[in-house]
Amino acid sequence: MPVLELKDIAKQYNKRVWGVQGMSLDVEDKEFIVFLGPSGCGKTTCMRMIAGLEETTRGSIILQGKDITDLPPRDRGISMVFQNYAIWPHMTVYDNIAFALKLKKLPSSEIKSRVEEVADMVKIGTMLSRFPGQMSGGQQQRVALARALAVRPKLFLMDEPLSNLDAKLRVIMRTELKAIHQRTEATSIFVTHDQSEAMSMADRIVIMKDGEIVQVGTPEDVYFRSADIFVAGFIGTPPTNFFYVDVKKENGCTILDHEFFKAELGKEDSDRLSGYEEIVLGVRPEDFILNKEGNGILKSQVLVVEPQGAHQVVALEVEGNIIKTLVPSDHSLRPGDNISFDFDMRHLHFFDKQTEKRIS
């Protein structure tokens, strides 16, 4: 049975503005869910509805089999890390963390041990007597984390908890959070803008757009089996390249026909595309395979080269569109060089031209 069920929840802020248009989601026990989506897509709104800070306009929220839609926040047994920390400036770090425990009237020895335990977990054990004003942004964020951890919640909400850390600390905290999750096994929902964060942490990723869920799946699902053009374009850096192609039959083979290239499909893919005349082809940058002989499917000229360590991003221009490909760094390429690619035929993505949905 899922721990948390969202049944078509929606939030309308006013006549014109919807925060969330309608979301249904089941979260399993101990799962680590990541909400991912462009700014303003309703991630924070959804979290706030789950926490009870925002009333739902429609739908219901069920936590451990109990309908909590109309319960005030304090009765939900949920804890949260706020996007802007929301650390109380008039309390010491200790009091901040102990706040919820004191409200629960736990014995003070228990409170003390719990506070110290979580404080050590996020490495602020030595700062318990400080006031938030005397701490850096990153340290405050850890206080927010510790405060949320201390209550041992049924559900743990984190709204971009790492957004204000520097890049290095962020990667470290990412690992630590994952470790903490494995230790505490608290069901968690985590909001982020950062794809690599989402990919590396999530059990399942929920991709949102305009207040709706577009895909729910494991990191592999959303990456290799993107549900539609939006997801394919949103996930991955650089994003997927799209081509409008015609589907033709030649000599019993199915051929993708583009002004600049023709690609012959295998048996399986041909079956998938039977009945389609025009589709959108998606090819991820790393699925372009450099053809050294120069007689690959796609021929063009190098526009820009961006070295990135082991790989380099090579941009080409095809039919007025910029195409980005990922090429191992051992090929030395310069702008203006002629270049030729094959496709990795196993990982091609096909989308319906009208509905923009994946063809499967």
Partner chain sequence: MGSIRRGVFRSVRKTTLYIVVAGIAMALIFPMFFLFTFSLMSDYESYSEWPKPLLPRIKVEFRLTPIESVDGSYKMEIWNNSEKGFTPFGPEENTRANKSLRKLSNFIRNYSNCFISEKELSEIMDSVDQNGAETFILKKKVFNNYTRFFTLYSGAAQSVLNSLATAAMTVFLSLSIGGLAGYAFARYIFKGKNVLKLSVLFVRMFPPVAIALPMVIILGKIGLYDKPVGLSLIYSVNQVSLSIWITASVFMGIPESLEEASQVFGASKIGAFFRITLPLAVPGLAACAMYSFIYSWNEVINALILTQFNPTFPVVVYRSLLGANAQVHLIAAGSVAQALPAIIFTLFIRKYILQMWGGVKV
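Alternative state: the form predicted alone, after the form predicted together with its partner chain:
What follows is just the one chain, with no partners and no other molecules.
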């Protein structure tokens, strides 16, 4: 049985604006689920309904078989870490972590044991006598995490907890958060708009748009088998490049025909596109293969080169659109250089032009 069941939950504001529309999801024991989507898609609203901080307009929230839809937050057995940490500035780190345990009237010895255990787990064990004002943002975030973990919740919620940290610390903390999850095996839901965080941390990603779930799947599922154009364009850095192409038959072969290129498909892809005359082709930046001989499928001029260390992002202009590709850094390129690419035909993405859904 799932630890958490969301059954058609929805939230409407002012009887006209839907924050979440009919969301259903099962979260399994020990899973790390990430809600991912652009600002305003409903991911934080959904999490706040789970926590009891927002009332649901309709639907049910079931936690470990118990309907908690109308329970107050304190009775749900859920811990939540907020974007702004929400720790008490006048309390020491020890007292911040111990606060909820004292409200539960646990014995002092157990409180001390739990505080020290979680403090060591998040690497602030030597800072228990400090006040939050004496700590960095990253250390304050660790206090908030320790406080949430100390109560040993049935469900652990995190609402963009890394967004206030600098880029380097975010990368470090997301690795540590994943490691903490693996040690505690706490069922967790993490909200972010950063797809790199989602891809690196999640067991499954819930991609949301306009208050609805667009796709649920592993990081591999949403990246390699994107459900629609929105997902393919949202997941990945740089994002997927899209081309409107005609599907034609030439000499018994299926051809993708574009003003700037022609690509011949193999039998499996030809069968997938049977009956289609026009589609949207998706090609991820890493699936452009540099053709050093200059006779590749797609020929253009370099517009911009963005060095990234191990590779460089090379931007082209094709049919008035900016196309981004990844090229090894050992190949020297400058704006205006002629360049030629083949496609990795194993990893092309096909979408219906009308519905924008993936063609399976």
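Rigid core here is just the name for the largest C-alpha set that superposes within 1.5 Å across the two forms. Positions refer to the first chain, counted from 1. Quantities reported herein were computed from a predicted structural model and do not represent experimental measurements.
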Hinge of the chain between these two forms, where one rigid part gives way to the other, from Q312, T56, P153, M127: P153
Rotation (°) of the smaller rigid part relative to the larger between these two forms? 11
After aligning on the rigid core, report the distance the C-alpha of Q134 travels between these two forms, in angstrom. 4.3
